[in-house]
Every structure is written in C-alpha cells, then in structure tokens.
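A single chain, nothing else alongside it, follows as structure tokens in the form predicted on its own.
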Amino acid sequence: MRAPRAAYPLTWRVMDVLERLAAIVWPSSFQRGLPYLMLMPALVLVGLLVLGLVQIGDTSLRTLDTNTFLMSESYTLANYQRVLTESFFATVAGRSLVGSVIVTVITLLLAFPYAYLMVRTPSSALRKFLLVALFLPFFIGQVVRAYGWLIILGNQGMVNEALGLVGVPPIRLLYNYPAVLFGLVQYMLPFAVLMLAPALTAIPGELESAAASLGAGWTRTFRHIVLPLSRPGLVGAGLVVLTLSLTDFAIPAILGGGTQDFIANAIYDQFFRTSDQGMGATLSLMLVAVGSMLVGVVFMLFGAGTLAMTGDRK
C-alpha cells in the first residue's frame, strides 16, 4: 500500500527535485564524458604551466639593454652562451648538483632506519613519539627553522658556548657549504621518511620472520628482502629529496650567507637584483632541464614502474 502524501518526508521531496534537475543538466547520455570532465582541472593546470614555460622561453631569448634596462626585441642565444661559458654559473650549477646528490644520499641513510623503526617497532608509545617528532617540523616554517640554526650554530650560539666550556675556541659553523648541506638534510629528512614508511609498511613482516627461521641473520635479511622490496620508497624519496634540494632557495640563502648560492638563488638575483629577466629565464629553463634529466636518468636506471608499490616493477 502506497504511503500517504503527507507521510512523504520533505527532505525526500527535495532530493527528488534535485535528482530531476541533475537529469536535465547532465543527461545519462553524458556519462561517458564524466572521466574527461574530471580531468579538466589537471589539464588546465598543465596548460597554465606550459604557457608559463613558453613565456619564460621567449624571455630567455632576449637580452637586457643596460642603457635603457629594457629587453631586446630580437631573439638571440647570448644568454645561453653566457650560462655555458661564464665560470660563475658553472660554479653555481656544480655546487647545486653536487650538494643535492650529497644531501640525497645522507638523507636516505638517516631516513631509512628511522622509517624502519617507526614501522616495525612493537611499542605504540615509541611509534607515537617518532610520528610526533616527524610531523613537528612541518608546523615550523623552513625560514624559521633556518633562523633557528643561526641561533644554535652562530659564533655566540649554543654549540660554541658548549665548546667554550671545555676550552675549545669558537668554530665557524655557519655561512659555509657544510652548513647549507646540514640544513638541507635536516629539512628533507621528514619528506624522505614519509616516502619510505608506506613502502616498508607494504613489506609483510612474515617474510623477515620466515628468513630468520631459515637461519638468515638480520644483515642478510635486510640485504635480500627488506632493501629490494623497499626500492619503490627509496627511489621515490630520492627523487623528492633530490629535486627539492636542487631547487631550494631559503636554506642556501640563510645558512650560506650569500656565499653558497644554489641555482634558485642565482635566478632570484637575476630577476630582482640585476633586473636581467632574460638571464633569469635562461637559468630557470636550465634548472627545469637539469631536473627533468635527473628524473629521466633515474627512470632509465630503475624503471618508471619502480615507483609502484604493487604490481610489475620492471
């Protein structure tokens, strides 16, 4: 027996009206186009990125007229020639590449045992402590953390004061290359742990127990089971740390004191200090090209499927 009209809830009536309106606006015949509609935001973002790169590419082919401080109307490769021939840009590029590789290696060496302990520890209290310690730096901005290291590592900082208590004279711990690398490692460590933790979680603990029951020691188990199966996390974390270190601006600027600039710092100087937008655009494109080549090399060595947590990784 059909329920009386008065017993039909008002909210159901509203939903019926909305359903009819939705059928008018989006008929069932449009259902096939729904996946493409969902891709529209991503396509728009990619399109804006491509347009920006085209504009940067156009600017990189123009030189700065030092008399009028206007960009030239004609196209030229003079900016690219300067980047490839002047020693300053070669020094900055070499410092950035070498530094990012060193930071990546050190960060992975520190992040792997941290992530492994956080995933495998049976103590819930220790796991919570490690998680809090991991996420706490994200609540503090990068610039604030960098200035915090200025206070700790300065000539009158906590470290030098502690060394002075045992008769060690003040040591210059800031405004040098090791200070920049140290700051980058400290900044990148949480990112690496977050990338490694899911990969380690995906490894069944029974595999390690089975290896131990067959007489394999921890070192052998780690080398033949844990390390190979955690390769997706290692590759993903390495890519994230490498690209973020290569493009970082704040840490080299603050802890380097202007003497240990990375590529991002050189780009900033060209755009906002010398007003040479052509050279800044050239360096930006070179940075994009170098980062893309590094990612391509990683994919060639390990395969793009390496980043998948499951399935074929060849």
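Rigid core (definition): largest C-alpha set, two forms, superposition within 1.5 Å. Positions refer to the first chain, counted from 1. Note that the coordinates shown come from a computational prediction; the quantities given were computed from them, not determined experimentally. First, how it differs from the form predicted in complex with the partner chain.
Put the two forms on the same core and the Cα of Met293 is off by less than 2 Å between these two forms.
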The other form holds:
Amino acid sequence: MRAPRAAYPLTWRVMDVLERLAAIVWPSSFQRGLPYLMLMPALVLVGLLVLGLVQIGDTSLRTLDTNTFLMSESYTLANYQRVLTESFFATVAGRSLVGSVIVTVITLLLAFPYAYLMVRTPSSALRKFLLVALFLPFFIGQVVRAYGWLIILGNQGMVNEALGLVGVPPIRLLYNYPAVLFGLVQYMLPFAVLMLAPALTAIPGELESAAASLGAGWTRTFRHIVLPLSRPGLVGAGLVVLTLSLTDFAIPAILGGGTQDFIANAIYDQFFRTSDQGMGATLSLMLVAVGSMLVGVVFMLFGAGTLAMTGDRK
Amino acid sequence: MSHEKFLSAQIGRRTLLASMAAAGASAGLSTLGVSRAFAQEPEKPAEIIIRAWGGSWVDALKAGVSDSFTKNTGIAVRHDLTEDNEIQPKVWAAVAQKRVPPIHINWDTTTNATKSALRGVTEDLSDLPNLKNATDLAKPVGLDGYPIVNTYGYVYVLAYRPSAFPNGAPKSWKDLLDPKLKGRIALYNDGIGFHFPAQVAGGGKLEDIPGNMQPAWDFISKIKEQQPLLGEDPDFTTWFQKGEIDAACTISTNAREAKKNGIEIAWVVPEEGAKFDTDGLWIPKGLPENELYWAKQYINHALTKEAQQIWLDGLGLPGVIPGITPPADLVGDPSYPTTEEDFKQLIRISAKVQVENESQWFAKFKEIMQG
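Would you generate the structure of this protein in the form predicted in complex with the partner chain, following the form predicted on its own above?
Zooming out: every chain and molecule, the one shown earlier first.
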C-alpha cells in the first residue's frame, strides 16, 4: 500500500535530493576538512597580498635606468639608501606620521561624544538624525567632499564671504597643513563613530545608573566606568583612523595646494611622474612597514580593541 | 582594396548625402596623403582609441583631427581621457606582456613620450607621407627616426592678473618675488616649465644644464619663500577664477582658455625667456597590423594643413606644417612663435636631456617645495 503523499511532502523529497547531491560533492569523510575549506577565502586573500608584497619587494631592489627606462637586472639597496638619506622623504614621512596622529586624537575627541549621544539619547528622533548625519557623508566620495571644502573655505568661499560682511579681509584658509588635517578629520569622523558606537552600546546603562546612585558625578562615572569600558572601541577606531590617515592621498593632494604631500602622494609621483617604479615600490614597502609597526605598538600597549573580536567560548 | 574602391565604398555608404559632402570626403582623403598606401588598405577597425587631455584640449583635437578622420575613413574615434602619466605604465605593461595595448595612439608630451621611446615601446613613424611637409619641429630631438611625431609647440608663459600689476605687465620672473605676491603665485607641481627660466633668473647659464643647476635651485628656493601653490593645468584656471592667485607659470593654452572664459588674465614671455616644448603623437607596439596601419593614417592626417589649422586654432599653438594662419588674438603674441626672432626669446632643451635628469630635478624641486 502506497503511503499518502501528504505523509512525505514534496519539499522533503527536494531536500533529500539536495542532501544526496551534497553527499556526492562533499562526502562525510571530508568533514574534517571543512574548517580548512572555510579558511580558503582568507588564505587566498592573504596569499594574494603576500604575492603582491613579494613583487613589490623585488621591484624595490631595482633601480631605474634613465637611458632605457627599464628596471635594473641586478639587485641593489640604492632606493632604500635614498629614502633614508634624502631630506624630502624624511619631511614627507614626518608630516604623514605627525598628521595621522593629530587627526586620530582630534577625531576620537569629536567622535566619542557623538557616538555616546547617539547610543544613549532617549529621543529616537535625535538618534535618527545623528544616524542620518553620520551616514550621509558615506554617499559622498572623499574627493567630492574635499572639493566641497574648496568652495566653502576658498578666498571667495562662504566663510571668507561671511568674514567680509564684518569687514575682515579674505584669509587663506586652504592649501596648508591645517587645511589637510581639517579635511582628514572631517573624512574620518564617521568611521570613528561607527567603530565606537558598538563598544558604547555594549556598556550596560545600569552601570552608569549604579555609579550615580552611589554618589558618583557624571565626570567620575565617565572616568571610571564609561572610558575604561569603551577602550576596545577607542582602540579599534583609533587604529582605523590612524592607518587610513597615514595612507591618505586625495585630501593632501586637494587641500594641500601641492606643498603638503603625504607618503601616498610621494608614491604616486614615483610611479606616475618619474616612472621610477623601484623608488615607488620602496616607499610603498616602507609605508606598509611603518603602518604595521604602529599598529603593533598599539596592540602591545592597549590590546586589539574591537578589532580582536575575542570572546569566551561556551 | 584599391584607392578607387575605397572611395566608392565611402560614397556608397553615404548615398543619402549631397554631392558636396562626397566631394568633401574625397578632398579629405587626398589630404590624408596616403593614396598609394590605400592601395593595400587593410581591414578597418570599428574604432581607434586616442588618449587625450580633457576640456578644450580634446575638443580641439576632435574638431580638427578626429571628426575629419572619421568622415574620411568611416572609422570612429574614441578619446580616452586617462591622464598621460597614468596610461604610460599600462601601455608599458601591455607591451612587456605582449598584450594588445589599451590605446592606439597616445597624445603625449614629448618629454613623457621620449621615455616610452627610450624604453622601446613606440612604433617607428618615419614612413608617414606627410612628414615630408613638416618643419624640423616635428622631429624629436635626440632620438633616432620618428618614434614620436611632434605636432605643435607651446610656451610656459608667465600668466598674470592685470589688476594685480597696476604698474604694468611683469617683465621678469624675478617679479614673482614681490612681497605682495606672497601666497598668490602658482607653479606646476613637478616644477615643469620653470626650471630653465629659473636657471637664467638665478644668474646661471643654459649651457650649464644639466651639469650645474644650482642657480635654478637657488631661485626656486627664493620662490618657495613666496609660498606658491603647486598644481596641474585645471588648477591654474580654477585658482585664477576663484581669486586664489595673481600669477602663474603655465602653458599659454590654459591662460588663453581662461581668458576666453571671461577670467581677467594676460601673459608675457619674461626677459629671461620661457620654456618652449612640444607635444606629439605616438603609437605603442603590439597593435594588430591593420589597426597599426589606421593609427598611422590618423597621425598622418593630423599632419595635414587642414587638420592642423582647426586643431591648433583651438589650442592657440603653432603647428609643424608651414602656412598655418595664427588665430587673430595671437598674431604677434610671443607665446605663438613663428619667426626666428620669436624663438630667440624661448628656451628649448632636448627631451632626452630632460628625461635623463627628470627624476633628479623632480626630487630637488620637491625637496625645496615640501621642506
């Protein structure tokens, strides 16, 4: 006697077929290999990165022959010697490093209250407004935003026009170091808020209430409760802002007036203006090395913050 | 396909056009100067790709050369506006990997093109029939044959805002050192166009280039104290327009274009002289034979008097084919040199010397300006 169709629905049959197919493609004896398979995308990604770095490393050890515009066949450390001895590279590297640290500090100072207000405000309207204000800049590219600042801060821009109304002559607000740092802070702010917000959300509001009920003022609560518990977010946001600022190209190029180059601008110049791929590769490797060392130092001093994504297994 | 067949085919495709148009096409073909070449005319590609600079530059190329080439041959022309220094590594990589290059023709500065020629990625263009009509300017200095064909010359003038110079036009590059111009001047961000006049303004001699450029670096160091802005062609126009600068070392074409757009601007060739340089067209190696053939026909067409007249009217620059009429607004202008006397005011250094020393000059200029 045949079983009624309703006892074994069609969807189950489909699932059976799919399971049999899956068993053919991935037999149960392969189960131990599953974790390795899941690692494959990461291995491919890192592998490609390493391959690229090896290629860049190879190029960095070759010099440009300006008679043929070909790279030398033999290896030499001449490019590294130039980078370490010519003052131009020290100037640009110093400007990039100092600039990225300043941008990181200012960005975190601005991002923290923004993120805190966004997470803790009881007003959903305010929260939505802050979220929209946070995400809106993501729809506008970095270059467009930089050009926006040219319009606002230029000699004939809105700020100078406003100053003109009260009799102040035009001030050069653009094409200097502060303008570059200002542009970078504005660009990095949403990244920092996005990294901080989850860390602040994870701090139970009851902890602050408890501190207050025990007599702690807002400052004391902030110092002993909020700040220590938000450290993972601060570290994560700081690392993202630091590395992005250190490697930025567009903001120094557009708001710097050509005289405030960062390392990325110098790399571009070597690859595309002087056609010296060896020197460009050397600068690229050194930027990777300096950035990695900075990240390593932060990891050692403060831990990996939210980037570590650690948690006790249960 | 014979020349006659070629013409028939073209006219056949244009049966709806008036006979005037057909005659025009026929006349255009004769100006291509390749009647014998068409005897072995290979298959036409659907399009050829020309790398070009944007804005008024590509508009002028299109009006003067590309449109008439398409009209004469039926081959569409696509203009690739990738920056010249960014297309270069792509072309070099394609040739090295024996791939078909991403463009058929590169419209390039002669200095930049010379690098490609030295690297051996350029096709020889010595067999272009219209070269016999061209002046010596078409020949790249310091290179064998014609790996590049120079198509016009240009001058890095001292462009200025007349209202900022109430006592009259600046006469010398040293006038840029006037304290009132602090933060109000601009140079190219690689110093191009400024090194050689700076050598003279700094008290040096052109004969000492490249051996002793110290006078140039000394003068550029003084200019640095003036806090110049450093940029590219479009920046100068924007900066003049937005009131950011009062003077700049820039190509006369940019100054003229800004003036056409209503910006208050004039230009001079200062007493120390101004750099004269050329741009050219070249073809990367690795194109299929038929595409190489038609790319050569394009450059050959660019060397006709008719194409040069329209193209260079748009750019306001002197060409390499004799008999071109200067635009009315540039007659007698030192930025449009036509006579030997005009050229005496200008500084021309071979592209080979420039490319061999570019990296060092660039590094030195950057060291001064970024310090």
